[in-house]
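Heads up, the chain below is alone and in the form predicted alone; it's given as structure tokens.
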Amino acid sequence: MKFFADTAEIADIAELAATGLLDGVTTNPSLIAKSGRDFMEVTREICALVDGPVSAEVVALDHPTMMKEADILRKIADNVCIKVPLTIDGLKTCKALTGEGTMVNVTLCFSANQALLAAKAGATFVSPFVGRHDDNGFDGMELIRDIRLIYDNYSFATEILVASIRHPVHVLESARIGADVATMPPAVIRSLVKHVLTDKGIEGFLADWAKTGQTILK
């Protein structure tokens, strides 16, 4: 499974990025607007920092003004990946962005029916929502191995990008159905290494190295 940081804030995305084990970045309007930094900017040193995707979200709603606000956005990086709503509007400009061998993850992802669209579009990724949609009384993981189920049913090779991941089960279940790529904020990638049982192996090492009153470094 790849690993994608759901985040603006170039700080964490340098920090996660020198452990080898960030394949991509996944940003939204919303996102930008909680770094208070210029949209382009970030955008521009994201890129430079990660070498996998990096999903830049267009804002228009009509497909016109997605391919125009697509066509400034594909010019910052070669891994930009274009991101667009799962609408109709949206649909049509992955259609034609895919046609053009540009990425485009298709967000917003609440239903396998909407998946099975934007596989059909040619989407890179399609983005569904667990997190959200367990708030709203809904299974996410549910939907994530219908989607699943579908696109094996027919060779799809858009991939099933989990977002709106709240917690480490999310992980852990989006993993063992099989989804392509989780997208998660930093502090749910930092917590997937953290184990009481690990801590306390650390701690009972350490005491032992003590009592020996050695060390490795001369």
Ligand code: G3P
Contents of the next structure:
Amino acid sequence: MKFFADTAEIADIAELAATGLLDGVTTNPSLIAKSGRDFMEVTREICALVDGPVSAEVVALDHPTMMKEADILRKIADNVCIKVPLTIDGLKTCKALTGEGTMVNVTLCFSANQALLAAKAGATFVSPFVGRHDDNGFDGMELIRDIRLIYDNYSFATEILVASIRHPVHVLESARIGADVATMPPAVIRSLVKHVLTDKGIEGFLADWAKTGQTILK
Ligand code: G3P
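Okay, that's the form predicted alone, but what's the structure of the form predicted together with this ligand?
Now the complete complex, all chains and molecules, led by this one.
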């Protein structure tokens, strides 16, 4: 499963990219607003930091204007992936852009039927929002299971990019189901490495090592 960082914070992206575990980045208008940065400028910086896809979202609601915005965004770098909302105009834009060889992430997916439409429109990625689904009394991971089943039934190449991940159990479940990508806030990515028994184990080994009086580096 690929790991994307769901953020527009350059410091976090640089730190995560240095681990070699980062496969891409997703942004959205809310994350850009939170960063306080200029959209074009910050997207350019992110694209230079990671080799993988960097999602940049259009804000127009109609197909012709979405195409104009996408045309500006895709010129930023070769790894820009245009993010469009799951609407008829978004799907039309998805079909046109992927037909021209541009990566597209169809976002704000909340049903398996919507995901089916995104795949039929040739989406590179579909982004089902599991956290927001849970918040509204639905089972976000059940949605991922349904999409996996449908995509496998028809051998759709669209990658399932699990979004709105809030905690490590969402990541674990995504991997169990066979989702292609998990996009996570940096704090969630960092939390995956933590285990109290790992910390305790290191402490014990180091205490015993000290008793030997030995060093590895001479
Ligand atoms: O990238 C979009 C998505 O991950 C948003 O997450 O936590 O605002 O529901 P959240």
